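Single chain ahead, written as structure tokens, the form predicted alone.
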Amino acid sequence: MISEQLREQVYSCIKCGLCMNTCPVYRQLYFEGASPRGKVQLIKKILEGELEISAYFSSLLHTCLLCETCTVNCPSGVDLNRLMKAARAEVVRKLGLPLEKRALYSLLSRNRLLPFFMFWGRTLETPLRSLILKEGRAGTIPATRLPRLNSRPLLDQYPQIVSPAGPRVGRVLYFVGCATNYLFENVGRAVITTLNSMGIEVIIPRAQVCCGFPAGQAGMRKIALRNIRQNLELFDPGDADAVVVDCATCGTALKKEYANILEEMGENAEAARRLGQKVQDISEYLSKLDPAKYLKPVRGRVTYHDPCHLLRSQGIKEPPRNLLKSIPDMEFVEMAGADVCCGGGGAFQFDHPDVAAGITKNKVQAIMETGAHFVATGCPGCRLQIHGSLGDESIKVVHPVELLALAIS
């Protein structure tokens, strides 16, 4: 059930409409049910017993990127993001989810089944790609623009402890995340190489699992709970300086969502709060190490896109920019609307491809106008969405730490 604290928040909405002005989804669809204000009023009516949870209500509730733009712009302080997620959990409790989504989120919670499927995915990837029509798409992303699976999971490429060659000046735990583990091994290698080069020992717990955020965001909190419990057991910070994360979504899960979900399910959230205090995005952690003294010149122009889960969920804006600006000979150019959602939103771009495409088109235009050679962002979902929509191979979509690693090598 939606907690009493969140129930009270629906009465704080003054219907001012400021959330509508900034909501990227509303600005594509322009009807009340697609706006944050409209959704809050529907939730209020359901809580008061005037409306019932229905398939149509569920579709409206999921017509949302959960980008938190409405939350940070609400003058009444309504935590719309948390309210939407709690309402989704109620929808799932009453109506369930489509079979394909239940299967996907269940797969992410199975620490043996997911590696099994990924193994066969790598084995059959080349013949399967040859069968996909060139015009085939995954949501808004052309099939030809999808990344290849890692040759091996990143967790299998390194020992549990990776020590620097020189004196050790610090120690971190590294939460790898599914995207880096199975798709973006270059990001993981860049994280480890950069940390080691700066004298940081990296500990990589081998039994770590998906952060659980995708299942929790969809309302499948019981499935997310399995992953939360396992990761909380593994990531006891102890004498580590920090738990570093290279994925904005995973970072938000570990920093905030674990405690929120446990509290709302009536469980003890103390361990989650302790973990949240030690979690740092890799850009946040590296920016404190004076990276400039380790870097060699890399010539080029770079712009930066703010992931919603990094900027609004975690309040991290300057650290990734400062890292990029610290690279000698690298020109940093701020794009227009850098803080506007790219339109990916996890499953959103699969469920609402037309709306997502409209939002992404504006982002791509802003990137093009900078004349950048690189567009950097700390979210794998954003990288997928932007790379899949750019259509310009001369612009590389990277994680900021990849450029740092390039400047160190």
Second form
Amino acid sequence: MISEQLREQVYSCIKCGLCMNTCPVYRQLYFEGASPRGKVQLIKKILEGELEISAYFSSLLHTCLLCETCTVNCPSGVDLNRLMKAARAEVVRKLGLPLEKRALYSLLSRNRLLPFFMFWGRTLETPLRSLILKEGRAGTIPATRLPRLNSRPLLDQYPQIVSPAGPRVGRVLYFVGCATNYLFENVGRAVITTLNSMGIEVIIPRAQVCCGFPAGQAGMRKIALRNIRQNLELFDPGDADAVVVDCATCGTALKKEYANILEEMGENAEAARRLGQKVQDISEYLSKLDPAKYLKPVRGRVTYHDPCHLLRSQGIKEPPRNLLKSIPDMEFVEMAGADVCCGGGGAFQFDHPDVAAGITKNKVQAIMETGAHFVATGCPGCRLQIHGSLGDESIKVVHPVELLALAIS
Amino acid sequence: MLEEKVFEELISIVGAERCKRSKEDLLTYCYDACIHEYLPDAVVFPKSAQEVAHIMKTASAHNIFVTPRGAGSGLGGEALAKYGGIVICFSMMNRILEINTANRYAVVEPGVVIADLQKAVERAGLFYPPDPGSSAVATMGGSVAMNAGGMRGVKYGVTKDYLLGLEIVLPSGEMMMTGTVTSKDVTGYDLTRLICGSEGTLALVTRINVRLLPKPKTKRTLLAIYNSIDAAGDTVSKIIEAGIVPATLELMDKRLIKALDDFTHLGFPLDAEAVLLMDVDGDPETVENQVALVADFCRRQGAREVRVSSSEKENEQLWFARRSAFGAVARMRPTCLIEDATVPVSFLTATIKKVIEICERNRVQVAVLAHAGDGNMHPLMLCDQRDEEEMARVNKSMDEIVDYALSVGGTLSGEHGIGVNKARYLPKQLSETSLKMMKAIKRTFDPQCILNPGGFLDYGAL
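Please give the other form, namely the form predicted in complex with the partner chain, since only the form predicted alone has been shown so far.
Let us now look at the entire complex, which starts with that chain.
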């Protein structure tokens, strides 16, 4: 059930409507059911017993990027983000999820997933292929613009402890998200190299699993809970300086969602809160280490896209920009609407390709207008979406830390 | 309930996607920003005037109530289907059709959001002044129907002052134009300004021609801080009397300051009793002079401090905060009734005192906000609509505020409209003859009385 504290929030929405025009989804669809306040209204009616949870309600609830733009813009302080996620969990409790979704999230949440490789691999001749590809596209992304799989998972490429060559000045635990582990090994390598070259020892707990965010946002809290418990056990920060994360979504999960989900499920959230305080996005952590003194010039022009899960979920705006600006000879250009969601939204772009494409179009245009060679962003979801929608091969989508590693090498 | 064949006709006009009738969809069209809820039977989303005309032909043929709606940010239930029927929502009919820099006008569809039009014309060096607090939400169609006012009223007037012409669809489905795109036009009755503020009871607006001004070269925002709300109120009356014309002149009391600061963390003075938020705009030299003049004026009237913004960003932050006022008070209590009785500006301080006295006597929590330069009160009555006894006290306070405003030569509503909230007060302000004339106008436009029943006029008596 939706927790008591969240239930009361539906009465704080006075329907002023300020959430509507900032909502990227409403601005594509222009009807109330797609707007944040419309969803709050429906949740309220369900809680009051005037409306049953229906398949249509569920589809409206999922016509949402969870970009949190409404949440940060709500003058009444309604935590729409938590409310929507809790409502999604209610929907799953009541209606279950379609088999293909259940299979997908359950696979995504497990470690060492051979089937997961198959999704993205060259041998897509598997029944699972139909889950992802429709008419040669994964949602809005053409199959040809999907990334190649890592040759081996990143977790298999490194020992548990990677020590710096020189004197050790610090020690961190590294939470490797699924995207880095399976798709973007270069990000993981950049994280480890950069930290090492600044004298930081990197500990990579082997048995770590998916952060659980994808399953949790879909309302599958039982699956999420299993992963939360396992990760909480493995990531006891002890005397480490921080738990670093290179993925905006994983970072949000570890910092906030774990405690929220546990609390709403009536479980003890103490350990999750302790962990949350130790978690830092890699850009946060690195920008405190004065990276400039390690960097050599790299020529180019870079622009930055704010991932929702960094900017709005974690309030991180300047650190990644500062990192990019600290690279000598690298010209930083701010794009128009850098803070607007790219339209990816995890599963959103699979389920609503037309809406997503409309949102992404604006993002791509803003990127093009900067004339940048690189688009940096600290979220693999945004990276997939932006790379998948950029027609221009000459623009590279990267993680800020990859450019940093380039400047260090 | 509508008959199935009506749905079929509607779907044949706009398609199934744009004719919504599920319980979920209807529940998201039963509210606006007031506290009442009325379920429509269907919501249709036209994309052209022709579609609107077809919908009206269907509605009049079957004698079905129709209620027009923009963004649903109104504060009096004007856009709600008080007796069910069809809601025509204009949110998908939202193109800016023309920005004419040579003749300084713009042509828009009714679903265009006010702030979007403002931004678009400002990029062309032009300026659309009407600026209701909800401009980031509300549509142009809604602002025409309601004759929306807002922050800049004190210097620039309200929506009706910027309308050049309209394309409208009558309840019968006939289409016509009012006005032109020229700044002068005395050909025939001024139907443009009759439709404006008619609360969607006479016709449906499908296209709007608005007059634009050159964009003021610069603007500065001032925040004058007071230890007494009376001194703040007196400042306003005296500024107006002295012939100083700021672009905006807003008054906020300590409760509101706290709510806004909780949301924006802009460092509003939490120990102040009231603040005045003011803009001066124009040429840089004039603005510099005006800033000094206004600041000095406020200090002499007892402001303990006057802060002057130093950048466009700071201006924007302060006004973003002000625009959030209605939403932000929900941090204190879940329901907010915003009253908008308006008085001659020389009665401002007395009215503020009276409002506070009335609310205290009725044990109603109130935060005072005002478009002070217009004498347009906006007391925010904070309550919980689940508490009937409390709501009775709120309603009693509203009655008393209205009576007081009328007793000093004011009006029931400065800009939010009559709608459901104030229909009961209408005979207090309008004479029998006046009401008779209004009803006759209504019957001329809408002989079947199918357009937006249940609000503005008492239809039982038609």
